[in-house]
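Consider the single chain below, provided in structure tokens and representing the form predicted alone.
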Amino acid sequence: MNRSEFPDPFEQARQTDGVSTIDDQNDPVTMVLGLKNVRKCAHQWQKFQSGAEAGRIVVPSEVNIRDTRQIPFEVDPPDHGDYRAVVEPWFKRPLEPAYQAQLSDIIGSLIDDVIQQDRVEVVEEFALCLQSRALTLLLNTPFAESDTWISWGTHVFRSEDSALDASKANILYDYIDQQIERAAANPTDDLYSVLLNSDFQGRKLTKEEVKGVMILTFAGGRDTVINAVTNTIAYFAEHPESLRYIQQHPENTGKAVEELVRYFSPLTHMGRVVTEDSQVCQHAAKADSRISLCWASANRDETVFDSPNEVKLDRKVNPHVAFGFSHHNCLGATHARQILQILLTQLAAKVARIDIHDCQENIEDWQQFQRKVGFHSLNVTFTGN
């Protein structure tokens, strides 16, 4: 199997039952696997809520490592819409030409650096650096702050021997608390200061609410972007013709980004809490139980996607849900899309070939499902044009 190949472990369960059940810290989860049903459940926020106990809709559950509600991620309508109206204009800034130019400089500089090296470990030395440095633009914070974030490693909630590490998570929480206090005392034009001065339903956001937005911003876009960037490098290493395709057909770069995100699905699934006894794909879902919307399975649904296990960079119809769906679609999707679009453009312009030396795959263990989500390490050589 090619190292850039990502098999679909959910295919049989999706085709036979449409759902499957896994245990998560003695809090079972019914995984919804087909695209149609995933989208349907995502719409039905009254029946499948996000605003449950803080941390419970995440799989694996984070109730034991945080009690701060991530905003607007763990809030349901109508408050969700009001929170989203406060933060969404900020997260649309990646559409601005000046923002894109700065992001292009960051990514181009990183590519220039790795071309000069004999060997590069992509996860730590490229993807993590790219994600952290790009985040300084999103937060409008000093570039030097990225060195602190890089020092945390690829995960903010887990360590090598633990899927949920409260001590490591507290490093992030303490950092955010310090930044909020700094912004309260000396406001600037960064996201912390803007949030503290934002109006929400006739009042200012509280520090706890600001913390909820910031935890989501740091945690929600970290592993996912790192996985997407690393997996893209692996794909282009084994499909050099795709680099030439992007170079020769720049008008299809956006389609290529959407297809790579569909295929890799950097986030496997996200939960909801059932508010009343319900039916999901003809299976009973009891009140206060959990379901998950399995984006990774939905994105390989053979009833929707032609040849779903193949990467087609010019795929015409691509209703993927890799950035979520409905009112809870990913707040950072615009930023992530710009990162990947610029990455593809810069790689096609500057890199002739990428050679993989060795790698260690990152396999998520969902009991009966073993899903490759990315790499723990990927050692390559970049050769410039």
Given for the second form:
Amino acid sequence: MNRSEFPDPFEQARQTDGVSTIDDQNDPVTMVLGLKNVRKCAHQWQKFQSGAEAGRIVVPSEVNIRDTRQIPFEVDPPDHGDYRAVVEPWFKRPLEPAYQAQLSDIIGSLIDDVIQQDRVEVVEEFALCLQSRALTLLLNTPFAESDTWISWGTHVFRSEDSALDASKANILYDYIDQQIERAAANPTDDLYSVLLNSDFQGRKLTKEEVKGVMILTFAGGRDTVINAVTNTIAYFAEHPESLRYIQQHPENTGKAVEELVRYFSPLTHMGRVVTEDSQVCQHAAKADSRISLCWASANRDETVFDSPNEVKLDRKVNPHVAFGFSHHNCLGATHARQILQILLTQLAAKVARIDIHDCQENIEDWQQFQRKVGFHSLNVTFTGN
Amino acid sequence: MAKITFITPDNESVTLEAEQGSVMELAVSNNIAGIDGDCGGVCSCATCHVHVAPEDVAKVGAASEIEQDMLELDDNANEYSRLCCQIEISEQLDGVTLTVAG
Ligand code: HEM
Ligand code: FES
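Right, the form predicted alone is done, so what does the form predicted in complex with the partner chain look like?
Below, the chain from earlier opens the complete complex, with every other chain and molecule after it.
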């Protein structure tokens, strides 16, 4: 009963110091651990900026492997708001009934498939397929594109041997360049074409800007969704009663999704560059050093959440920051939430039980903190209702 | 039954009636502009921010500490701010006016 447990490695440091510094390629990062401080720092974009050198706010830093600025992620207000205004309506499409119906078909037929199989490796054969196929809806591209994305495997940016693998990132960058050229020559109603034709501050977005948005859409929505989906399967395998609870209380599906996202916190933390000598939790943060906003730690803050290490699917007040907070809150959250809501609904309707055979945990190594974020592999059998 | 009036960002006034649920749910199911309710009402997204008419503050009541912490970092917040997913509909709310903070 512990494969779906995700321990909180930050508890002690959060309670004693509220911050903790790790090294990253000689550009150390002071992780901010408590919920209130994480929110405050996320809000204070003038002091803690995102628009630093491209790649620097990511941990591990990507400054040596890319030059393209990710948009709107690595831009500060006021330009940030203008970029968000361009992309936001598009990223709200998952609220449309037609989008949800198509997503239900994608997820429903995938569940039907895995019920037929004796044994399923959830990360590659379920979560990656689900994430890739769902992304065709968000991008409004042909369904067949998902086969290409699935063939890239789970780690477009990361591989087992080295955390930062430039050659894998190049596969994605080359693919996106080709797609932008294709859309420029023959516009359709997909996201590339819509972006190329968007007005930003009285001009069209450049190809480099479109690339910056598309890279982020692929990268930001890949591991996060795959981990959220895989961990959800592990959770229901060990808590069949929760699956029946969702079936009997469909009105609580939304709350259950928020609670699972809080508990799993698929994105552990994200950096900011300090613009002036500052203080975080009585700790000096020097100009041009880095801090990070540790969403995963904030989401277990015992001063805010009661029984923070327990999954309570009907948790009513749940001010988590799994999707970030303030200016840069997750643009893909509407899509991610729909995926998870439909996944829960369909699992409850179609699946009687899930049995785990074996698994290999994915433990992130942040030096003094070892954090389980998901699985490298999870072998299960799905049994239909 | 409670009648609740929303003033939208375009200054449109919409009056709705309901018996139960949260004010956010009422607004979202009636497509009130500026109330998105992204987190489904668990106090994590602040996309359900309203300003309560000063004369209705007593009827609506005060924000909890967790809600206040969310509002504190919202640039549009003032002393009349509430996250309306945290306001339960009851008879007591009858006649209140809420301006969408947007
Ligand atoms: C469960 C899944 C997901 C989680 C937990 C998650 C988490 C986050 C977090 C914590 C941030 C804030 C980063 C910061 O403040 O620097 C963020 C931003 C962002 N996410 Fe997600 N994300 C998820 C899914 C997605 C998906 C599916 C997409 C798109 C396909 C996406 C696209 C983005 C973008 C574009 C931003 C930057 C927004 C901005 O800077 O204004 N995310 N995400
Ligand atoms: S709906 Fe998210 S805070 Fe009210």
